[in-house]
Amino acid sequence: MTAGSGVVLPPADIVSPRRHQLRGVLRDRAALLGLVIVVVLSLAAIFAPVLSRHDPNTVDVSRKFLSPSREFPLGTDHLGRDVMARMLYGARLSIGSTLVATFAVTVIGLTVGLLAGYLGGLVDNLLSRLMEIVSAIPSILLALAITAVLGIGLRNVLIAIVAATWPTYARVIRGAVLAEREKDYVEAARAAGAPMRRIFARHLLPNIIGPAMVITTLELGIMLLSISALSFLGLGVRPPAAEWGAMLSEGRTYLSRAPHMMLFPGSAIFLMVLGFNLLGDGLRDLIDPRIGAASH
C-alpha cells in the first residue's frame, strides 16, 4: 500500500509473470545453453553472407580436399568447395526447412486435437483412428513411402515429414483439450452462446498454449533429424545446394581422406538438436515443474 493513497499494489508475481518466467529460464542452465546454441547457429544462417569468405558452390578441383587452414577454416570438401561456406548456406536450407515443417505440422496438430477434443463422439473417434492408422506406421518409413511416390526434392521431403508426424502433436493437444472442455469457464462460454471458434481462441488456446509450445520446442529436434535422415539418403535437395544431411551423405565416401566433410555438418546437426532439446526441457520444467522433477 502506498502511504496515504489508499492504493494497494499487487504482489510482484501478480504484476509480471512473464518477467519470472523469463528468469525461470535464465536461471535454468540447460535450457539457457540450449538457447544459446539455437541463436548462435541461426544467427550464422542469416549472416551467411557476411561470414563466408567463398562462394558455397564454387569448385576448383585444385584445391580439394584441403585440411582446415586460415583461408579455409573448415577445409575444402572433394570438389574444392570450402566447406565453411557450405556450412553456413547449408544452416539456412537445415534450420529453414525445420522450421517451416514444425509449423505446419503445429498448425495441422492444433487443428486436429482441438476439433477431436472438443466436439468429442464421433468426429474424435474419426480422427483418433486416424492418428492411429499413421502412428503404426514407422514415421521414418511412411515418409520414404510418401517421398517415393511424390518424387525427389526437399518439398516432397517436408511434405512427407509433416504427413508423418502430425499425429505425434494432434495427440498432445487433444489431451491438453481434453482436460479443459469440461471446466467451468468453457461450459460458462458455451452457455452463454460463445461461437465454437471464440471458445477455441479466448478460451481453450491460451490454456493449452503451455504444452503446445513445449511439444513446438522438442518437435524441432526431430524435425531437423528426420530432414537430415532424408537428405543423406539423397531424397532431398539436389545438387549443388548445401544442406547438412547432403554434406553428410557426400562426405561419408571420402571419409577416411576428409574426415572433416562429415565431421563439420555432423557437429552441426548435433548441436542443434542438443539445442532445441535443451530448450524444450526448460520450458517443460517451467511449465509444469511436477514433470520435470519426475523425470530427473
Given for the second form:
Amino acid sequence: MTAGSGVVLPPADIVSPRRHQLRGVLRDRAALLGLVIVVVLSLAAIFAPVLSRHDPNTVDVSRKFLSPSREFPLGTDHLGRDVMARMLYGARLSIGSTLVATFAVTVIGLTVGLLAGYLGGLVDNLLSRLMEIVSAIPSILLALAITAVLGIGLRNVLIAIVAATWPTYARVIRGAVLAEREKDYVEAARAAGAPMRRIFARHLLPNIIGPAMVITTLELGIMLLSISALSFLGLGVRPPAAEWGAMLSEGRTYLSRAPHMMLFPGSAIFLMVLGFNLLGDGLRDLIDPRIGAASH
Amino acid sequence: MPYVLRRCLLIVPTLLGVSFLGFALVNLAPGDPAEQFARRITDHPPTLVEIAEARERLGLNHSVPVQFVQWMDHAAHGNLGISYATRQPVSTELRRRIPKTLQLAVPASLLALLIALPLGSYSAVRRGHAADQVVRIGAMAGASMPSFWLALLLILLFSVRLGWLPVAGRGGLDTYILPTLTLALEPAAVLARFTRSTMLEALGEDYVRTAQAKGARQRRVVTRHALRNALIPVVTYFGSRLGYLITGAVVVESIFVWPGIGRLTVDAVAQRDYPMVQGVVVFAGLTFAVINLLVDISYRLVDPRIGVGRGVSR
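Show the other one: the form predicted together with the partner chain, since we just had the form predicted alone.
Every component of the complex follows; first up is the chain already shown.
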C-alpha cells in the first residue's frame, strides 16, 4: 500500500501530529499563501463593523454606480450602497454559512464513514448503497431539486447542499477506516479483547483525523462555491442581505455600467476558494499524498 | 463477459434508488399534489371536482407503495409526467433540451482534454522547473475559479468591451465560444492536476526506467510508455467529469441563456415545476449510472499491460 511517497509520519505519541502539521504548512510556501488568504479574509469578516465606514444597507440613489474613490474604496452599487461595506458584511454571511455547512458535512461524513467502515456487514452495505444513490446525481442538481421542495432561503440552501454532498466525505472516511482496520495493531487490540469503544477512540480515530482534516479543508472551498452558485441563481439570501454570490448576481445586471459591482465579489469568492484549496493541498501533501484523487 | 453482466446488474439498485429519490421529492413537496396539479393545469382556481379528477388521474388514490410502482412503470415506458409550467410531457421537454446541452458538453470536454493532457504531462516531465510551477499555479487557480464569475469576466471582456462575441443566446458558431470556454476551464484544470500526478507515478515505474536505461529517447519514453499507462486513470476520471458536464452545467447555461438541461432545471426550480425537477433528477441519475458503467467496462477491457507490451515491441 505504501507508494514511494517519502512522507512518513511519526507515530502520534512521539510528536504531536498537530504541531508537526503546522510546521509543515509553514514550510510549504503555497500552503502558507493559502493560510494568509484565509486568515486575512476571515479577519475582515470578523471586524466588518470596525472596517466599514458606511452602513451596508443604506440606500442613496443620488450616489449610485460611483466608481471606487477615497470615500467609497470599492465604489457604490445600483442603490448607492457602499460596496466595501457590503463586501465586508457579505464575508460574514458567505464565510459563516460555509463554516456551518462544512461543519455539518464533516459531522455526518465522519459518523457515517466510521460506522460503515468499522461495523461492515449489513450496515456498511446499506450505507454504501445510500451513498451511491445520492452521489449518482450531481450535487448541484440535487441541491437545486431539494431547494425546490424546501423553498428559497439561505437556510434551505445550506440544508440542500449538505444533503447532496455528504456522501463524498463519508466515502473517503469509510475507505480510510477500512484500510486502517485491516492493520495488525487493530487486529491485535481486538484479539486482546479491547472493547469496541476503546478501539474506536484509541486506534481508529487518531489515524482518521489526518485525512479528515484534509477533506474538511478542501470541502470548505467546495461549499463556498456551491453556496455562492445557488445564491447567484437567486435561491439563497433574500435582499437586501449582503452575500458574495448574491452581490455577484446583482453585479451581473449592471455588467457594462458598473463592472466593479461584479469584479469585487467575484475576486473575493475566487481568492477564498483558492486559499482553502492551497491550504488543503498543502495539508494533503503532508499527511498522505494518495488520498487526493479520492477526495475530489 | 460475466464481469460485464455483473457490472450491468449493479446499476439496478442505484437506478431504483434514484427513481425513489425523484419520486419522494415530489411527494415531500409542500401542498397537495392533486390540488397543485389541478391549479397549474387549468387557468382558474380548481373546483373540488377538478381536484378529485386530478387525484384520480395522478393515481393518488392508491397507497404510496402502489403509487411508486405505478410511477416506476410509467417512467420505464418513458412517461415522466406532465410539466406544470409548459403542460407538455416532461419527457418531450427533456428530449428537446438534451442535444443542446450535449452541444456544449462535448466540445467543452474535448477542449479540456486537449488542454490538460499535454500540460499535465509536460508539467510532470519538467517536475520542479519553472514550467511545472506555472502549470501547477494555473491549474490551482483554474480549479478555484467560480464558473459564474469566469463567465461574467469573459462576457465583460469579449462582449461588452471588445464587442467580438455575443453576450448570450444560442445561434451561430460564435455563440458557442464563451460557454464552451467557461465550461472547459474547471475540468481542464482538475484533469491537468490529475494527469500530472498519474504521470509522475508512471515515470517512476520500473518499465519506464528500463526503457530509459536501454537508451530510448526521452520523448519516446514519455509518449510510448508513461503516457499510455497514465492515460487509463485519466480517462476514467474524465468519464465522471463528462457526466457532470452533461447534467451539471446549471449555472453556465443559465448565464448564457442556453436552452439546455441546466437552464431547464433552474427554471423548473424557480417555478416549482416538481414533475420537471423530478424528470431532470431521474435523467441525471440514469446518465451518471450509464457513463460510470461504460467507464468501468472500458477500464476493464483496456488492460494496462497489453498497452505496454505493444509499445515496447514496436
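Numbering follows the first chain given and starts at 1. Rigid core (definition): largest C-alpha set, two forms, superposition within 1.5 Å. None of these values were measured; they are calculated from a predicted model.
Against the rigid core, is the Cα displacement of Leu74 between these two forms at least 2 Å? No, Leu74 moves less than 2 Å.
Under a superposition restricted to the rigid core, does Arg155 display a Cα displacement of 2 angstroms or more between these two forms? Comparing the forms between these two forms, which are aligned on their rigid core, Arg155 does not shift its C-alpha by 2 Å or more.
Answer yes if the CA of Ile199 moves 2 Å or more between these two forms after aligning the rigid core, and no otherwise. True for Ile199: a C-alpha shift of 2 Å or more.
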